[in-house]
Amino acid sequence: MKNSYICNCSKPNFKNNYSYWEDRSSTSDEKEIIHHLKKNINLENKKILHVGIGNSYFAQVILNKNIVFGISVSSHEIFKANNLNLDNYKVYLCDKFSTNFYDLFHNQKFDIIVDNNIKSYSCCKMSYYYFIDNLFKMLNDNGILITSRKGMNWYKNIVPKLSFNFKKLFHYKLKEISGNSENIMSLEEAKFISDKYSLNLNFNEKICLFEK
């Protein structure tokens, strides 16, 4: 099913066969989030949503006695995730800013939601606030949403690019290009969001955490 949106912004057709982060190293952002979770959260019997699965390192480290759901706009990331054959790891090809994201998860409640870059790739304010509204509805009581402080300052767009290497030959990959600086998520905005959705906000120099 093709991704649908509430806005009319131009977007790639993410149903196409795109490569992205499946063979790249995990970012420091993700590792800092993992470190915080393992140090501060009881990670047993949790239902977790990972927005942007990348190379699936997060699931391999965190899964254990938890259930992890993940989404990605890259079919290559989805293919790699499925080939790991991890129990209780379910992944979907989906753009978080689409109405498909709501369709997939509006009946689900999560104990932990992880998104390294909550606002970074949004096409417009309409889609961003639609996503945020859906996201916090999916949190269980006492659930948390965690993001990266580095990711809050990140603003990029992703576009398809025809590329070549000897392993994959000619193939399409998703390339990051300069985005809209309005997609920087300030602490003031984080505080506004926490107030709007009656959440507790905690942060340090590496992570930002919203608690329901």
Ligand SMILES: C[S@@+](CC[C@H](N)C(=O)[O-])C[C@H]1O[C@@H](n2cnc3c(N)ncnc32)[C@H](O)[C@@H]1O
Second form
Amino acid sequence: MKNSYICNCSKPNFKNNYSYWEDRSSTSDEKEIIHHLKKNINLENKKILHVGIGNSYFAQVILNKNIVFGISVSSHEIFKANNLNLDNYKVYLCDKFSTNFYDLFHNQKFDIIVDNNIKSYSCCKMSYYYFIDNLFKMLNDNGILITSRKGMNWYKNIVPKLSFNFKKLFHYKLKEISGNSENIMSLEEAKFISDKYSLNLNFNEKICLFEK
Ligand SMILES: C[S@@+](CC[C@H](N)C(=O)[O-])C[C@H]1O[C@@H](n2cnc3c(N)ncnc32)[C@H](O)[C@@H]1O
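Let's see the other form, the form predicted in complex with the ligand, since the form predicted alone is already up.
Below, the chain from earlier opens the complete complex, with every other chain and molecule after it.
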């Protein structure tokens, strides 16, 4: 079954079998977030949501007496994540802009939410605001949502493209194409969001943190 949306923008059917970031290296954005979390936050007994699991490096280094939920639009990333057989790592093929994301998590609260590309891939303002409204409501009291300053400036669209390599033979992968520069998330916008949801905003040159 396809994802459903509150907007009419055309999108790939992410329920199809797409490869994306499963064999690529983690971004420096994600590594900076991991560094910040490990250095500054007690991660024990925390319920964590990772939006955009990529190659699952995040879960591999963060899992320790905690639980990580992850989502991705690539079934190959999900397949890789499940094959790691990590305890307390639960992953879902789910588009964060869809109503399916709400259905999946609306009755859950997370202590830590990580999304290094909050706005990067959004199709329109309506779905973007719908997503962040859902996201911030999933934040536990005293919870934090952490993103990357580099990721805030990144904006791409992803489209399926038939591709070939000797490992995967013919397959569809999600290819990045140029996106909408309105998907740059400025610090002013981060401040606006933190006011709207009554959060404290902290940032340095690498990360941006919303605290409840
Ligand atoms: C550029 S990759 C980064 C992967 C990893 N977070 C890292 O930094 O190395 C973007 C990730 O976001 C996921 N993603 C992109 N659009 C998404 C959406 N609308 N909903 C959920 N995940 C999405 C992709 O599946 C992929 O895991």
